[in-house]
Partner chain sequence: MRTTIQENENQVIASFEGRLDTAAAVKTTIAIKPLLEVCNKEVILDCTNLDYISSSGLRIFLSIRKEAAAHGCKVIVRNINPEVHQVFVMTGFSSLFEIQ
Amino acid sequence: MMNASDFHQKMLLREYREALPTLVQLKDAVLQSLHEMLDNSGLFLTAIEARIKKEESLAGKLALKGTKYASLKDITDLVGARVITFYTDDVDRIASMAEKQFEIDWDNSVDKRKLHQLDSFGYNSLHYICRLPGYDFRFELQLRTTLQHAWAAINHDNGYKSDIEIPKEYLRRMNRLAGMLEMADDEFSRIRMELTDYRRRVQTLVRNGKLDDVMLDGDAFRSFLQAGPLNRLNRHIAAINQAEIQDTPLDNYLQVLKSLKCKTLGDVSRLIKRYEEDAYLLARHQLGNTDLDIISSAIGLQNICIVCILSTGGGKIGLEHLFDMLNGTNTPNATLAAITYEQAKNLPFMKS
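For the form predicted on its own, could you give the structure of just this one chain?
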């Protein structure tokens, strides 16, 4: 004979099957709402996902604590959504956005990060119980980092946190790894924050013209280029043929400038000022007899590097090395070096 508890579980499961179309609609609406909230946020995310609890999973849950639920609407995780991000501090940013996007059931939500259990790293998600307007059912939103998510998946796969007792030696080793991963999670966020501070300092130094105080690296070089130190030269070169200037990334010139003994942004600035007139003369010889009406924004810096190499005795070999750095090592670079050398050989800077 079926007892009252079994009958109640059976009724909840039947209610679940009848509610499935509504749960599917809720899952899709939650996903759409999360994408609207996050797609243009500028945050680096691993995943935005949602699922409906399977009937067998629900049956297992009801078998353990079915009497806790008067109706299906009392179960808060029939629809579950998860946002996985790279950085711990982004979890809080997403949480703040979710609080504005959804109605939060604070009594049933939990921030497991504040529990500080020794073995809880992979379960340190922020769990919000939320409601969307127009739906009677609530849903669970989990926010966690990529490392937390990976740890939770590995633990689940190995039976950790299950009812199966695991030898203490394995638990000890897993807890040690959990501590290491938690430190890594925190350190990634700390490094990102310090890099952001560094970039701001560099931008301030560049704006204030203190270029000798800034070592030449990728971030510093990009900040320097944003100030437009090559704009005047490029416009002057474009005027030769009334050409249009097409923007081209200049990141690959970083290693070239370092090979020319530039160590700071001040060195780069002085290199440009020293050779920009000769770079223009070289461009006149390159473009004067052509009808090119589109030129690359790299032409000014490339010609400055060419003039620097030739005026310091680098010759064709130096030019070939330049083009190898810019284009990758290949046979046409030797031909390009020879052509460039011929274009420049009668210019004043070759005779100085």
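Structure of the form predicted together with the partner chain (previous: the form predicted on its own):
Single chain only below; no partners, no other molecules.
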């Protein structure tokens, strides 16, 4: 015989089936809203997803605490959305964006990250219960990091229905992992923050011309190039044939500059100053009797490297090594080195 509680559950499940088209609309609207909010935010995200609670899952929930809900609208997670971030501080950033985008039901929202005691670890996630204008149903927005998500997904997959059934040893080991992942999350955020600080520091040193204080690495090199230290040489070379200059990334020259014993940006700056005139002479010698009127912005630095190698006795082998670094080793770099050497061999810098 059906009791009052069973009857109430059945009523709620029937209501749920009738409400499904509205729930689908709400889910789509939430997803669209989240994409509008986050797609151009510049935040790196693992996922933006939304789902409607399945009937079996709802039935399970109602069996456990069905009497708690007077009507279907009291259930706040029929539509659930989730944003998974790489960094823990991005969770707070997105939370603040969500507070502006949605109406938050503060009484029912929980920051599970703050529920733990000082000496306990476990599920970490920020849950907001939200409302979109025009919809009677609320929805749950979960915000968590990739590591928190991995922990929650694996923990959810343990086959147990509630915490009470879980063996203590399993719980202890899972919580131990949660603590470790929390440390990893914090460390990832700290690394990102320190890298940002480092880049700012490098930019300031470059701006203030303290190039000898900046070690040559990818970030430093990019900051240095932003100041356009090769623009004058490139324009000078372009003027030989009234050529247009095609902008080209110079990332692969970092390795070359290191091989030329540049340790700091100061070394790179001195290398440019020392060889730019001869680099121009090489370009004039090569391009002067052609009608090539398009060049890449790599030409200035490339010629500086060529001149540096040749004027320090590196010869054809040095050039081949340079082309190996720039073009890869599966190109005919020995032939190319020989041609370049022939073109350069009578230029003044070869006699110095």
